[in-house]
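Single chain ahead, written as structure tokens, the form predicted on its own.
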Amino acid sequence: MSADNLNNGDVIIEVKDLHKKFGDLHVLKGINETIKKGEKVSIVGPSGSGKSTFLRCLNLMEEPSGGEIYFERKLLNDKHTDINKHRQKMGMVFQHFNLFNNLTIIDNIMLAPVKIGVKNLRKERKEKVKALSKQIKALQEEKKTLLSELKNLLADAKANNTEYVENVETSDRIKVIDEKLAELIADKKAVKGNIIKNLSGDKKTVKAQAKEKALQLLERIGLSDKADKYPSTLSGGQKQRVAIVRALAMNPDVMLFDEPTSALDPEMVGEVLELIKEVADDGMTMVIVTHEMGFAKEVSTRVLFMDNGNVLEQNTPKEFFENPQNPRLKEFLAKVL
């Protein structure tokens, strides 16, 4: 069953004859997909079947080999894609937590966004005063045509041995200009000023911003006792929600889970799928490879099943689990359920 007939949301994320390759290993071969807002797409399969690397190639931690993929429907793998902001907007949660263990739990939540923060404000600085300059140098322009225009007229004043009769509205407009190059001048200064001088100050604003939504974060997910405190402290289970979290605090459009329980100890995977649970009820769009069936039966709007490189079938959970129609994935459905 095809994404269009499972959901009537704009799509989000498209891929067409997506292929990857290791050297000789042949491990996407020629996906194709559709993934609408909103959806939580459930990736099933055996190990080896090329789950993870697809969810890679769409977070272009992996380069595709071959095909196309379009992300809010602009084509990523090419040499003009922002990697690190498409990443923003893509957040992944990995089998292992990736935690900076030097830093509080509350540094590494802020970590990204602050980072983000000041290189925002250096940029649209700069954009500010690149604007400016081309405002000044407009006016330059002018102004110099003008003055070349009272110039000539001199000049034929005097070959033609008449007086002199000044242009009072190009001499006015110079003026103007005078006036408005002043300004712009000095708006240009204070920008540049700005961006040496006050992003210190800035930079302070941004943390806040940071600090207050990581706590809100951390309240959430009833960790905000732990704060201060470092990883090396907290569960395997607290380990991920808190790289769930982290994640969520770049206010990603969509979020990739690779297998995000297979790390933890059993008693621990039910509070890291509550939380996703809920953040699939937030609306957010989602793909996830898992092991966990009934997650996926539980939490998916539809499931695929891959292996050996493609998609062998998808559909809503309920049809997906109760009316299999691929040979294999009967076969895989017998042993995992």
Second form
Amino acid sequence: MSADNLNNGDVIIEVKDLHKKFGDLHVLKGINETIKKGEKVSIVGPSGSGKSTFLRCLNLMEEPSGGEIYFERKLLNDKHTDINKHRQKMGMVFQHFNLFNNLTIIDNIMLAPVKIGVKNLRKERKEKVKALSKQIKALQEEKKTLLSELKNLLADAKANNTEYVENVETSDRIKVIDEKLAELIADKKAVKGNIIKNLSGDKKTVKAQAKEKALQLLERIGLSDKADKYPSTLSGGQKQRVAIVRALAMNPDVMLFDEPTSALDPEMVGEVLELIKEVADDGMTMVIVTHEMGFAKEVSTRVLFMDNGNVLEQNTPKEFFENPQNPRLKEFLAKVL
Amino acid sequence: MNFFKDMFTIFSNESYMQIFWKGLGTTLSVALGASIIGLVLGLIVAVVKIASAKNKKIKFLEILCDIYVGVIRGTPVALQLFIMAFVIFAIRGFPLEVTAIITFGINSGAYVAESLRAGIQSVDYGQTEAGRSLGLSGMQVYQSIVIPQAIKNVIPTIGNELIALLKETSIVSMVGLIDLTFAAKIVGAGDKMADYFVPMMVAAIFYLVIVYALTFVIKAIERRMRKSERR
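What about the form predicted together with its partner chain, after the form predicted on its own?
In what comes next, the whole complex appears, and the chain from above leads the way.
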């Protein structure tokens, strides 16, 4: 980790010299980018410019071929990084929605919070037991040394034929240790017993919380009546809105949108953009790959133009669209606007 | 009219029917035991094969699975049964029925593995991506999203495999195990019969009834699984 991003507390994603190759195809050619908390960054550019690949590298859906990606100051493309833990904080929305076809709408939203919640609870418990065992072991060691000390004193007294004087301090300490040990062992037993006995209870609690949150989210997008329906019964716009709240259910710090409206019928684009705008207004940090120039202009705090694996220009939306500098960008905007 | 008379003779003769019931029991237990082994083995092999194709460190497992599937599918099941019964499990007192269950289990495992693998790969990769993007582990995604969808996709193929397995078990008569087919042969050679045609027909009826029942169950499961696709 470099010193400069340590000083800058606002930085949430930092990309350094990012390269991505698919075989001989060099898709990303050394991208440097810093995204701060609360920013809404739109990425536009022609097809094949690498913008989707860049976005997918941010949560390692694509493994970078070179360079570094930091998320919340942690190097992501490192063997020792637990990527699953970080992905929980990076929601992603896909072009083709990718709702889980075998699960109902509510289960789609609840799956990850429940699975990960239960897993974390188990881990927490295990760690608690481990810590207690460690404490118990340390105390037992101490008791052992103290006891051998006493034994030595007794042996010395016998050998020298002097009277054995009880070391009050040591025996008091042993008494304290014994008491504490009994306490810790009881604690450990209680926690350990809980693991087996209360696991189903824990699961129920986690599930109930996740369900409550999921219902709230569904209410927010006005699809409460679809909770027990399957994704195949939803329209494209509804599917994408569910996909967005599914990502929100994990309370992410960043949301990544990969062309969220490209696969939608024109009449459904509006409802999805509306929801994304709402999420943006709530202060979410967002990176959006999009072809909707009007939307990019309205929602983003910064717009990037990518072409041929490089970021050619970036600016505030107003400057970006009204006063483009790069000839490629001028050409692109002339075509799409 | 002889046909119906003979049929009646068989169904009313207790000792004949006893042979058929015994044969039916053998056929069903071999088929059931083998299909359980086959399904579990097939699922393991399919998952291992897909996992090892992506991970170079366990490449040897993929080769192992390929050899297993290749050898089993490349040799006749009758030969496999002979090898098991007369060489590998040629132990005095080792029940032939168990030998048959193991043989057919290993055999159908290879076929199940191939259809399951195809089923798993037919699940849209976007499903996996969506799961992983939420922070679920590869294992969790497999367990909750990919495998359930894959199983739904392969129910018809697996159903066919189970029906084929049931009928293939008739080969056990070649190593002297009394199944439905062998029972028909024994009855045909019985003193009141001296005719193979009618007992074979009786055996055929038994097989048909089982296959129809199995088909019915598979269809029902399929319908249940298709619930998520209904509009």
